[in-house]
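Taking the form predicted alone, here's one chain by itself in structure tokens.
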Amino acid sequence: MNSDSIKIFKNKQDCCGCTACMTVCPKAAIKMNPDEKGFLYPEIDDAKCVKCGLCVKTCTFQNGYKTPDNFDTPLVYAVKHKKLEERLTSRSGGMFIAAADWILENGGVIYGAGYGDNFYVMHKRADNKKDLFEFKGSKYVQSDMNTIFSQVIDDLKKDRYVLFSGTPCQTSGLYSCLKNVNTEKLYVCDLVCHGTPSPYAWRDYLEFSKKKYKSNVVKTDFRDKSFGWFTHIESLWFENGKKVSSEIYTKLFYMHIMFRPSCGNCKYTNTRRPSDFTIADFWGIGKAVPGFNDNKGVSLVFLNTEKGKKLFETVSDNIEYKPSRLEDCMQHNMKAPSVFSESTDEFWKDYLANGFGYVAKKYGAISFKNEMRLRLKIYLKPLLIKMGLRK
């Protein structure tokens, strides 16, 4: 790299990997390349770069972000889709699907996190209900944005309705690319994000499971709702017909030990959301809106803009909803970034030297104690509920 080369960021904590810099580069001089953990970072081809600096100016993660004419305080609702099947196959209450269906009915397109080969998590485009289904459910991995921002721009220029969903750093990055684009038909939905784990950790967990059970993985669910909305149990289905449920990946996720470095420096942990509406699981629903929860999923919805409010009103016939108060539903990641484990650096040294199975055992994700606790969740708790001994 030349001494006068453009530097998009100085430290990895300053790059969220949103791809805005790559999208706006007038010379296509920027590519997103993975580091040793699988996180994507922009790299500049000096031979193509004209040093215009647009990539650096476009970075909202470093320069600050603007909200799309947000309300001073978001309107807050608890939401359940009226179709039970839509809720059961969604992560929370199905608000995203209610909005997405309206977009599709009006000839629009949806952008969300889906899967590539070998369950590689990536953003994709859907213009029909079948492809939309893949966007359902949480994916606890950083999604590869590839050329999605450019595709969104193309669809908007074709005067199509667009619904884009992603983490707040992704939605903010999208907005930074749209300065000369008519966004009248664009609806943006962000998520209350806990942090984005390593793509390679997810890849290696699947490979570890494949070897352990001697069969290819054919289906995944980061949070298997068959165990109830409140329970966080992951499930894998194998080619040999076996289904395995565990908390191995889940335990590592909640240890805050394999997040992207920028997650500890998140700029979006507040109610000033870079989106028209925000969705999350409505934890604390029992106290905030008594009688509304049935353990099949409730969406927490923030309406941040007039556009988001109008969309909500448009799809209101397909949802049940109750107003709530902001103070009754504030989650940690709407106040501050997740705090990384003190063992993060050691974890990655161990991981890079010894692989997924080693760190899963060393850091407690695989243990006899955890296995027994999981068995109790799967078998004993449902029995107690059926007997009326536990709610």
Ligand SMILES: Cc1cc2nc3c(=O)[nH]c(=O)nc-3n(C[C@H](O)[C@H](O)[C@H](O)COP(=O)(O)OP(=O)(O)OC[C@H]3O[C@@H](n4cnc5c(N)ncnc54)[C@H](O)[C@@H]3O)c2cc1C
Given for the second form:
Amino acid sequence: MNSDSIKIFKNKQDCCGCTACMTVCPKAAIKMNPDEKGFLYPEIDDAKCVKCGLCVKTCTFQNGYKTPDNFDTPLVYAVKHKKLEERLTSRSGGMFIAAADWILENGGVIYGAGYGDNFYVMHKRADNKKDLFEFKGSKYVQSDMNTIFSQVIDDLKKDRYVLFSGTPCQTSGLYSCLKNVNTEKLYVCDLVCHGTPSPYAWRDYLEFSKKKYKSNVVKTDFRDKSFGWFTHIESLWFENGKKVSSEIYTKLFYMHIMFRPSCGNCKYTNTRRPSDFTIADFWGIGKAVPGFNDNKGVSLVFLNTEKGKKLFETVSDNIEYKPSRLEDCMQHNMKAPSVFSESTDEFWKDYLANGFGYVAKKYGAISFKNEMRLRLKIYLKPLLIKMGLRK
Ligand SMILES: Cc1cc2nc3c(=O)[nH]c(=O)nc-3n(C[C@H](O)[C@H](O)[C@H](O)COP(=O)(O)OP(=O)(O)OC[C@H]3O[C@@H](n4cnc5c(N)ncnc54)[C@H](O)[C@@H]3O)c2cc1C
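Could the form predicted in complex with the named molecule be shown next, to go alongside the form predicted alone?
Below is the whole assembly, all chains and molecules, this chain first.
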């Protein structure tokens, strides 16, 4: 790198990996490369760079983001998809699929987080119901955006409806690439985000499990709803027919120890959302809308713009919904970024030297006590519910 080379960011906390800089570069001089944890960062090819500075100017994570069309305060709803099957295969109440289905029915395309080889989490494009299904459910890993923003722009130029869904740093990144693009048919959906874990931690967890159970992983679920909406237990299905449910990855997620560095510096942990509508789990639903919860999933929905409101009204025949109040649904990540574990640096040092299994044991995600607790949750709780002794 020359001393006068452009620097897109100084510290890793300042880059969310959205790919906006790569998308707008007029010389295709920027590539996203993984660091040792699998998080992607932009790197400039000095031989191609003409130092126009567009990459730096476009970065909304560092320069601030605008939401000129947003309502002063979002309209808040509790939502359940009317089809139980749609809800059970969604993370919360199925708001995403209700909106996505309308876009598909109108000849549009959906962008969301799906899987590449070996369950590599990446954003993909879907123009049919089968491909769309893959986007359902939360993948608690940072998704690779690859060339998605350019594909969205191409679809908008072809005058197609587009629904783009992602974390708020991804939706904000998309907006920053859309100058001179007609966005009339674009709908943007973000989610309330706790933080996005390392792609290599997820990869290595799967590899660790494959070795442990001596079989390839054929299906994954970051949060298996067969244990109820509230419970957070992950499940893996193996080629040999075995299903294993555990909280190993979940525990590491909630330790706030494997998030992208920029998650601790998140700009979007507020109610000024970079999207037409926002989806989340409606925690606190029991108090906010008594009688609406059935432990099968309720979406918290914010309508942020007139466009989001119109789309909601259009799909309202397919959902059950109740208005709610902002103050009744506020979560920590609508007010502040997740606070990283003090052991984060030590964790990664250990991880890079000794691998996934070592840190999972050392930092308490794998322990006899956890295993016993999990068994109680999986076997005893359903039994008590069946006997009417617990809700
Ligand atoms: C990393 C992460 C952290 C989250 N943190 C919180 C939280 O703190 N509080 C809360 O209430 N909700 C959180 N959620 C959101 C929540 O889990 C659900 O996504 C939301 O309730 C939508 O549910 P649904 O039933 O409408 O959609 P579903 O049908 O489950 O649709 C899932 C949607 O999420 C998108 N998505 C899934 N994984 C990713 C990913 N890795 N990156 C970008 N987009 C993705 C898909 O593209 C799709 O649009 C988080 C989700 C993720 C992925």
